[in-house]
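We begin with a single chain expressed as structure tokens, specifically the form predicted alone.
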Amino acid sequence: MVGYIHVILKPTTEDYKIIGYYLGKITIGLGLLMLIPLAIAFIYGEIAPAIDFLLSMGATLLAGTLLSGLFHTKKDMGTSHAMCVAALSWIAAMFVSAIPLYLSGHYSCFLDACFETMSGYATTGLTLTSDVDHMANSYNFWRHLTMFVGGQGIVVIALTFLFKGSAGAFRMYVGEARDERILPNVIETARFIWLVSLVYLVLGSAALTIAGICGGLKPAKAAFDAVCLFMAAFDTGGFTPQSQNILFYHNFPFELITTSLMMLGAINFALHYVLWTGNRREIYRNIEIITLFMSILVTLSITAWGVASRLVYPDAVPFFRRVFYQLFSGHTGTGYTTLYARQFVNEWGQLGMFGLTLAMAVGGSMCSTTGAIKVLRLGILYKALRQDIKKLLIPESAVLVQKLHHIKDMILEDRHVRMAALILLSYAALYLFGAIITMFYGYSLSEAAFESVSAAANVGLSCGVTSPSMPAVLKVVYMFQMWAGRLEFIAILTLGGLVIATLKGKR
């Protein structure tokens, strides 16, 4: 009988410099970024928040450069280093990005400004922000350019504008949950990315400020706030530059564009690819888009009869408009709302509030900006139930092959089937987490698991939980579960990995 003995490595001094240079690189970029609201503070002559982020801007960079000196490597990552910087530069983007946000005044603690960027770079929406109708422009912009940038990726930033082509660098681009190569090489896929992102941000810009300059705005009000909503929208975020959300217009062009906007937000950036290049038929035979349509009619569905039960409204138009404009923002995680919180518990009911809860949980598509378990997976597993069947009805002799299409003919594997099972299972013990965390503090299932999904899968929709006034162990769960839920648990399974060989590893 062989013995097999398992010992733990304790990581090296130049694999920490790896994880250190890198990250202290991507840092530097964070604090180039603040250039952004900076600008915005001083076109808008809004001298204190302009020293806020002078001075934000300085420690990051400082931070950085401190980082990227002491850990000076010309060494490339390896599978486990890349993991760890993914995991570790939202954590870093978190902090650095919320010390101008605690400066501004309009949070009661730095956890709430810490809570508030990443719910912004994760791409939630849920906020803690304290009179956000009065906050200055430039505070405003930024959080809602955390959104932007989360939802098309920090590490995609990265290697948009500060690394070369390397093996390390895709790495570290399947860290971040992506996995798909648009182009033949990683840098030019997170270039076209930002490109796709950047074309859309004129187009829906233009089409929000006309909308509202239409609805009553004035020109620089509708400019400036549809620059945000788009950030936010085509991010699949949430965050407005006003505490009602969408309500707050009462327009409905807003909710057309904005429910397209989520839309083109919400698929796959390797399908934006395809129908640029002009292949218009790929989004009726992809599996991705029909099982998300399939998942939208299920839900909305559940979702209308549990309202229309309730009969709190009685008329067509806004009953649809009502009820399909919130399932459609869940289900594509993008969490924009024209109610206020209460009004799920009070109007909507269990059975309304578990559809929404349904479709937030299932998420977009993969490779996209959208959280949750997404339809792809869905897709995978039903086309695996389906040939378990037919194994069944057919003699055994018989090969049996599954394909699906997914940009391309694929024949299903064990492997796609496993890891969607994986992945789904993942997302459900999240959800359960935060779920019963919140029933601890008194909620009902149904506001505890509302809130729970919400917050793991990315969307920003709230019940009325979340709150500057709520325990701090609730933020930090639900922080935890943003941060979780956009990384797809496998970079952050990789950094709690490098943290037990740390303590218990031998040399």
Second form
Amino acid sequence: MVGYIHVILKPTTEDYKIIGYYLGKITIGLGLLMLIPLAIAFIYGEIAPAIDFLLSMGATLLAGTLLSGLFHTKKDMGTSHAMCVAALSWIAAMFVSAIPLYLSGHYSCFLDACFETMSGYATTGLTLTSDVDHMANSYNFWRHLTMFVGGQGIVVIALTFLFKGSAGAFRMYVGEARDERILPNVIETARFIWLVSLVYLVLGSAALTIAGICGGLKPAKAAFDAVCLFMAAFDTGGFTPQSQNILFYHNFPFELITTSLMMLGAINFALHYVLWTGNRREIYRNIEIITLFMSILVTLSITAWGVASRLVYPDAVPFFRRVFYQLFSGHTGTGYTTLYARQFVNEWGQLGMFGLTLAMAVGGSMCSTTGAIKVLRLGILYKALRQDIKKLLIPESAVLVQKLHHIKDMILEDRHVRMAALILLSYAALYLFGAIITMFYGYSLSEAAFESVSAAANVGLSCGVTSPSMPAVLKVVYMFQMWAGRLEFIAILTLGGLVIATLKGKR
Amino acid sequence: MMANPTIRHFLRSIFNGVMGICLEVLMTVLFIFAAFAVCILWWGIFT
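Same protein, different condition: the form predicted alone was shown, now please give the form predicted together with the partner chain.
Up next: the whole complex, starting with the chain shown before.
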């Protein structure tokens, strides 16, 4: 669990140098990442996109080199520096990655392109792309790659390829809402995260390609879509290469495979590790898995009740396929959908939307690719509540110890409960903030809550609010929600502290 | 013939990894069946 972080009260030149230097290194990494879509552009013979990627890569590498050159330092990061670098690296990633998308001409303004890349990196999946069906493959691949990179964590990538093991590296890793060290060394932890992802990349893409070919797609198209869909499903993102999302394929095997990938993405990487190293009993003992299972069944019951009562679907199988897929996609924070956006409002009704909104608000596991409150925190709060009720029923002098099992047996302590409650309250505030602003623009409470939770919990399901024509203020609010929701507040609060300290120092 | 310990360790790692993947997929299948039961229950109540 995260310890206390000391905000830099009086920032010195050295503090800015440390932040600038490491931010510069990450920016260089982002520039090098554009080599992948550049290669895709050459493979598909897309000349104009290749030029756009070359220009964007040049600008990004120049910015990164300038930052790391101007602020060169040999000092390692402290906790607060690492938090600020983690928070700022996501902003930097959003800006530089938006350049090729803006140049593509599929976005009406640079803000829309920034919205798209923040949605990608935060693995949200809300999109403002115009005419995505006719987008060049390299741009489309870039959109999905931002999801893969964001799901793994920009910092995890930097740790894998750019940094040597250091205390500062681990602090930066924590700043990206990953406070579980799976292996003793943080670099090895980052590499294990990559191993899991790459193994599933091969398996998942192969399965989707076969399903696509069997469903009538040409092999080349099936393979391209499979890789893109894998990146967005495993990293619980939600982008697709088509405007109609998963509905485009009308393919039941596709739905089953993407459901499996969403589930695998929503599992804690620490759980992947223990299962992959032979500790198979963990799967039914782990509090996260049990809570996730219960939470899905409860939210599914609410949603199914609401939708079934409206008699929208005439048969049981279409009913199951629609309700379960959207619910599971929402709960794991993916945002894949087999419905049109307005069907949620027009067909699902208030109770159906409420159940789905609740599922989105909960999210998946800690140290996974999902956002939102996360089931471990709910499990901790449930255990704390049970402990308090038991305390009322036993003699005052008796000592009650509440245990929980997450990878190893643990005793529930007050600091666990306080941290879980704090994060839950922070998310509730973030959801409320977005909902109020959305309602200000004339949307109903259910629509506003749905869209706000979808953005802040990094889900990506939309009931029709998100579109290129929505007000710029709403776009900025959702971008902030995606950023804050993905980083889980601590890094952002530390950065806010630095900004305030800097402003105070200048008075 | 006794296998080299390094090779044995490697093969055990591969086996554990494959079993881990199978278990994760099996868990998803169980999730789907449980969800199917819940959906059928609600659909049955209202139709």
